[in-house]
Amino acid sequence: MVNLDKYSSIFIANWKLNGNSSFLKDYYEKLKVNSNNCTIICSSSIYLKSLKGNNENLFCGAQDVSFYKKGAYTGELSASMLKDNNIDFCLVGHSERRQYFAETNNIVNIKTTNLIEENIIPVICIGETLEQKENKLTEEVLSTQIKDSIPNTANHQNVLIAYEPVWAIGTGLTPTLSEINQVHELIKNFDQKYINFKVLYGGSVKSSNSKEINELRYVDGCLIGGASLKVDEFNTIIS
């Protein structure tokens, strides 16, 4: 399992349902990783074998994993299959999975457990909707997601948390720097055991705001969506 303690910041590119073979080739030719940071590229499952890592500061990640370990579940990819393809990280519970594929906290919990058993680091995504934010339910929503999504086997060395306010994903909207820092502090202080967890921010992260976000006291890196598809912009973010 990757030693998370050795990195000052962690940056994850989530390409979502984008990319092809020529895109990958061009991307890796231009990618410039920072030796002080951990950079993770998460592609669609069909391209996992084409991802490149150096086991130092560049790693391969998946966007999802099956709830099941094995069996008659056509189209699914298990945690052991991901490990067999040199995958070291995996997103779990992304808001798009929760919204479009009815992924519950319980499902996230089981997926996370399966990944930890295979020495793959889950990146557990949590976040509130705009309606929940406006009704001042952010703390309640995040508390429930953390309590129900994170298994007892999780610790600061085998799990990452990514805070991604649903209302900021792909909208161009972002919380204020103060709001981001406050929510990250809140996450780390829900329970004493989360104090040392690395918490990443995701939600319309781009080169123009990533530096200020990443310099916040309680932010340990960023989960980048659309901006990660532009390798020059991603290079600026991770530099």
Ligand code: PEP
The other form holds:
Amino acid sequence: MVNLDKYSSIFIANWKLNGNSSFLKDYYEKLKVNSNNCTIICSSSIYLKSLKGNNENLFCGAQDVSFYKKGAYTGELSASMLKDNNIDFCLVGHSERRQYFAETNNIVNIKTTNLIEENIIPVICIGETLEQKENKLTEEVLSTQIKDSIPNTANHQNVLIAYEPVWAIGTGLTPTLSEINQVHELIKNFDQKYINFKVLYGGSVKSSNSKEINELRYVDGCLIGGASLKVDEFNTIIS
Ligand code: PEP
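Show the form predicted in complex with this ligand, please, the one above being the form predicted on its own.
Okay, now the whole complex, with that chain kicking things off.
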């Protein structure tokens, strides 16, 4: 398992349903990994194997994993298959999976358990919708997501949490810096057992705001969608 304690910050690129072989080749030629940071590229599963270079601080992450371990589940990819292909990280519970693929906290919990068993670090995504935020439900929503999606086997070395307000993903909107810091502090303090968990921020991170977000006391890195598709932009973010 990757030693997370080694890194001052963690940056994850979530390419979603984008990229092809020539995009990948060009991206990897231009990517400049900073050795103080852990950089993780989450491409579509079919490209995962072609990503593994020889930089020890650069890792591959899957964007999803099957709920099932094996069997008659056509089209699925198990945690053990990811491990067999040297994948070190996997996103779980991304808001797009919760929204479009009916991923519940219970499903996230089981996927997380399966990944931990295979020594793959799950990146558990949590976040409130705009309606929930406006109704002052952020704390309640996040605490339920944490309680129900994080299994007892999780600890600060085998799991990452990503706080991604749903309304900030792909919209260009972000919470204020103090809101981000406060929510991250809250997440780490829901229970004493989360105090040392690394919590990444995601939602419209770009080169113009990444530095100030990443410097916040309770922020341990960023999860980046749209801006990670432009390698120069991503290089600035991770530099
Ligand atoms: C994401 O997909 O997790 C994300 C944060 O996207 P974006 O950076 O585009 O808001």
